[in-house]
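A single chain, nothing else alongside it, follows as structure tokens in the form predicted on its own.
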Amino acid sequence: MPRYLFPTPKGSEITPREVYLNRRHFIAGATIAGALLALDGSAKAATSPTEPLKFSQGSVKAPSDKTTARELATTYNNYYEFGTAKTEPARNASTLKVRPWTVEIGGEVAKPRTIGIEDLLAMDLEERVYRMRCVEAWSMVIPWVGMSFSKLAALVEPTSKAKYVKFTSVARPEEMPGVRTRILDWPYTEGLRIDEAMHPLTFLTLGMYGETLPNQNGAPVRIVTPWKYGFKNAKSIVRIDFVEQQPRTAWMTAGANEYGFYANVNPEVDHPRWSQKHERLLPAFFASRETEKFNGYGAEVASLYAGMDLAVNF
């Protein structure tokens, strides 16, 4: 990413941090409110069609919070391949062709293979309701449909050299207007440590709200790791590699001091430009609450990081 130089402001011109944070929360809330009021049907009209899925009810305990309305979860999104404004993905993502679709799986595995989306959809799927937390301090509760990532991994048999998993998203400039910009170093890449990827909560996701994924939510296949910030959850995956070295991810390349590899939800570690101590569970955009460490999944995943300094490994 190019770096641009700006003149250093005088000390008297610098806004106090507490004032900035309060102002930022107000602006963010107003932006969300405006986005919700603007949902006049145009975003829904452009949204790609979805299909019903067959699935069983998952055994993972759902959060106590109320499930986010489908209309909000499918029209207020982060997906920079289709635009940086939260309402742009729903308006722009219908151009993405999700059939046919294959995922190539390779690297340090005994049985590399390419698997089609139809084969994935034909596997035993379950529904899990997870809380999702964005680094911008808003969250949603979404019923996802899919399977534990470990189930897919078992098909290719990772070797002992596999220490990490790298996910690569599709990048088609002709279908994805954001890819024609230099916002990020395309294609979008993300990664997990192998034990994180194989954890039972890590979910290879093929649907939401009982139907296949809308394009703006990462169709036709994405990853969901509910104890991490949302940017870790790669969308529209076309390649999965089991690798020996920690992969360089898209947001680390863009700003390693702001977006670390682990990206665990941690209220004790601020983003360089704002606090992570509070969040807004949408649509309650003006009511903030304290952020739970590991997004409330600490009992299940905290042991993965025993002995690690999570302020350094953020």
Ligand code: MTE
Second form
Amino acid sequence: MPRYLFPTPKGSEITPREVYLNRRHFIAGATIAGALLALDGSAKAATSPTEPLKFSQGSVKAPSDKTTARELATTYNNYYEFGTAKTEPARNASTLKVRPWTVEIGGEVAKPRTIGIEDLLAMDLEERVYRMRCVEAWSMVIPWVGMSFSKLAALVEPTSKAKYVKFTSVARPEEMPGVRTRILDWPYTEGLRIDEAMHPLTFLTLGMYGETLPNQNGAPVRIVTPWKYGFKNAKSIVRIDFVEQQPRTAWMTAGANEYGFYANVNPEVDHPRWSQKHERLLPAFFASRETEKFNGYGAEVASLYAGMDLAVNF
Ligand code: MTE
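To test you: the structure above is the form predicted on its own. What is the structure of the form predicted in complex with the named molecule?
Next comes the full complex, and the chain you just saw is listed first.
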């Protein structure tokens, strides 16, 4: 099989074109240095404290690939609120205060409520090993701990007007250096169609590798949709709104022609600036793996998109 060098444009990562053109010298150096440090395992270890969690083994079948080393999954991150280079979240995110923490749930629901993180952690949690695929064409295999998002939704009883779910991440300039810049339109927002959100694979995630989430991975609570590009997985969520209209997301605001609302992993639809046909399963340096449609979860989720043109709804 041919081996493809990672096709992403140098240093731009998933930054919008206008932004990266201005910043490319800085980012190129930082990203390459960061990637090399992370890949040889010598990056600074995760700094934010984590605690062991109680959970059962989930029924979702784990991918055949080996689980990514925790050291790598917690030091090679995208979390722009803490910087655009891969090693910056692990270095900078310990300033984020994750207790006390509440998630406000509202919009088109019969029972809006604010739920504290302790109440979420006290619910029945399970571990699920998911294959994760970033839009930048790298992937990892991560054991998450959490629950189906539908369990949380059941608590607030969405009405028939709830057609989409909008997730809002925390944005605190004093704790998050990236929020003091204009690299994205803060707060980070993401969204799912209601049937995607209620799909049993959509995971309200509170931990990884058996412990609470490190800050750089989105503590204390994030969303994980394994058949979509990683940018759908909003970190450090403070608000969840059930809404009637498709929400505009932070990445759509940054570049709607590059980061679509659906963002389903799809080797047949390239990103305008690079191919999605292959990926590198970290820590591999070469993009030698073929990308699987829906990231390998097609048997479970393809029916959600029956009749839709996924090249238009990318
Ligand atoms: N959530 C917020 N709030 N800010 C971000 O910059 N980056 C996204 C997503 N969630 C991001 C975010 C992207 S591009 C990816 S690939 C994943 O988080 C990375 O998750 P990980 O660092 O835990 O692997």
